[in-house]
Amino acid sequence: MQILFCASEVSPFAKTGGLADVTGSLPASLQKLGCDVRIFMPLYRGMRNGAGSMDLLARDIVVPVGVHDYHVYIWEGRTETGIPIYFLEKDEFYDRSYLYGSPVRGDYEDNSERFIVFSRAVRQLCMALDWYPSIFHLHDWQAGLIAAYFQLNWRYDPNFLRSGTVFTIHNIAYQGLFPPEIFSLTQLPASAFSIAGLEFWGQCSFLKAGLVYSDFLTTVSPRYSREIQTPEFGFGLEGLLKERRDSLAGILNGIDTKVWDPENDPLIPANYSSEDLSGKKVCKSVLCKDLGFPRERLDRPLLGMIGRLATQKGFDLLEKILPELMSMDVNLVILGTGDASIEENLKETALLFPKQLKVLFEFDEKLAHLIEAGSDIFLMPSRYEPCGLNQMYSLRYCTIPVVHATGGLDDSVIDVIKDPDSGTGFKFYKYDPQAFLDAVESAIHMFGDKDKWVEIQKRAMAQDFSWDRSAREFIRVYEKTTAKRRIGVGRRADL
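Show me the structure of that chain alone, the form predicted in complex with adenosine-5'-diphosphate.
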């Protein structure tokens, strides 16, 4: 099975969120299972030096977008695990300070062109390699158009007769919506700008292109696959997803158990395992010292939170409970970047509790590891969460999560209160500040019972979130997709 991952971010080369963790680690597990996996992504600023040695694969390839012919280069490198990775170089589009837009000025105005070029270049990549994958595995809206090009143009190419497309929704809230004028830039057949195609309430939706034209859809947790078929979570696409439910699977993301491994993590000051948790204490004390929490507060529960500062992540609930939470005599550290208004509110509250609350507005991988290792309790009150990775990192680092029971959070955490013998974390079921506060309070209370706490910690650490299990599920999806193609019932055979 040959698989080409097409994604706008891949860890460690470029990352803004969980998508990069997935595209950075799933390919290695698929390779272990015998797949020929390769990856295609844009070459962003700073990657030329950071991406190891690269060879020029193809120069001066012409990619037409509207009336323009863009000349692009493709470079070939390898990931740390030896997976071929191809980088699309077009400095005019990708050599920028941010991946998709600046925090102050918002999304880049030419994001449509940037990802049309990326999508159209996929075919040229295959031609340059003389390699035609059985599966194009497309990720999020930035790769959505590839499904449309494949279905409406490329599949008539004899080289692609046996190929199929799988599209993974990492977060349906991000849809790649553009004004209708940009449709002509895509150079897709006019029929594609319709309700049965990528048109979404008069606009062009690159995400919808992926959902409509891919042979098979997956999303990142079983519960989220059901949630997105409802108006509450579907962001207007619930009808389409319901219609496609027979070709939709929820596969829980795995985590990179080499990068996130308390026993061997080089980014934390002391390692630990479920047999010997003493290193965790060292991590807590270093973290508290680094953050400037007073020494005498070391035995207080330390709560951690890491994530994009976005309403999705439940900062509205957190802000409402912060004064009461602080009155419980805990310490809290928050690491995140994103929405300026959330940052402002947190900054203001932090001034009121200088000894207990530290907020850091940066993207810092090392600090993220230290927070996971050094905290006692991890907060993830997300309003919705397709999968979420930090709760799984937390479980592995025996930092007991408190989560809203939604999406992947619900699928990966077992509620201690409901299931005391197998619980791994604390859940709240109604998205409301009091429910969140109650769950945090239960966790803090349990933290006081050292024996029970260690039991929960050990159970948490024993959970298996490795990619191997999910990778096997993906292979089943790939097989279904190619079988569908072989018998000629590919997506939109009905168009």
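Moving on from the form predicted in complex with adenosine-5'-diphosphate, kindly provide the form predicted on its own as a structure.
Shown below: the chain alone.
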């Protein structure tokens, strides 16, 4: 099976979030299962040095956008696992300090044109390679237009007759919304700007293009696939997603088990396994020393939290329970950056509890690994979470998570309170401060029973979050998609 991943970011070449982790890891697992996988992404600033050896594949390709003809270049490289990766060069659009916008000025005003060019260049890439994939695997709004071009234009090309499209929603809150006049730049048929196409409340939505025109849709967790069919989580697209529920599947993301492995992690001071947890105590001791926690507090529960400082990540709940949490005689370390008001509130609280609360407004990969390895309990109270990765890292490092039962958090953590014999963490089901506090208290209480705590830790470490599991599920989706194409009932075949 031939699969072309089309994404705006791929780790380690360019990354702003979990999307890059998926597109950077999943292809390698698919390749191990026998797939011919390749990747297409923009060539951003600084990537020439980091992408290793690259060869020019195609020069001076013309990509029309509105009344303009843009000339682009395509370069070919390889990932660490040997997967071909193609980079779209157009410095006017991609040679910038940030991927989608600056922290001060917000989103780039020409993001629509940037990703129209990216989407339209996919067909030229296939022609340059003389390689026509059975599956175009598209990711988030930046690649949504590719589904529209495929269904409305390319499907008449004999080379694509047996091809299909799979669109993965990583976070439906990011919809690629642009003013209606942008639609003319796409050069799609006028009928596509309608309620049955890209039009969304008078605007042009690139995400909706992916939802409407792709053969099959996936989300990054099973529960999230159900949640986005409700008004609370669908961001106005729940009706369309309900309509497409028979072609919608939730597949839980995996994690890179080579990078996140307490037995072999080079970024932590001591390695450990489920058979020998002594190294975790060493990690906790080093973490407490580095953070400046008093030595006499080493036997107290150490809580960790890593992530973007935003209400979506549950920091509104944390702020409300922090004073009471500090009264429980625990230590807490928080690592992350984000909303200025949240940062200020955390700074003020940290001054009140200097021996218990440490907040670091940065992102440091080594420190992130040490917090995962050295903490006893990990807090992840997200309001919504399409998948989440840190709860899976925590389980692998036997750092027991406390999570809100939403999205991938609900799918990946088994509640100890509801299922004492199989539980791997603690959940709260109502999004409010008291429910969160009660779940944290339950975890702290269980921490006091060392035998039971070790049992939970060992169950947590035994969970399988490898990409190999996810890859097998994706192959089943690809097979369904190509089967539809073979019998001529692909999505929107009447258009």
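Computed from a predicted structure; not experimentally measured. For clarity, a rigid core is taken as the largest C-alpha set superposing within 1.5 Å between two forms. Positions refer to the first chain, counted from 1.
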Give a yes or no answer as to whether residue 6 and residue 158 travel as part of the same rigid body between these two forms.
yes
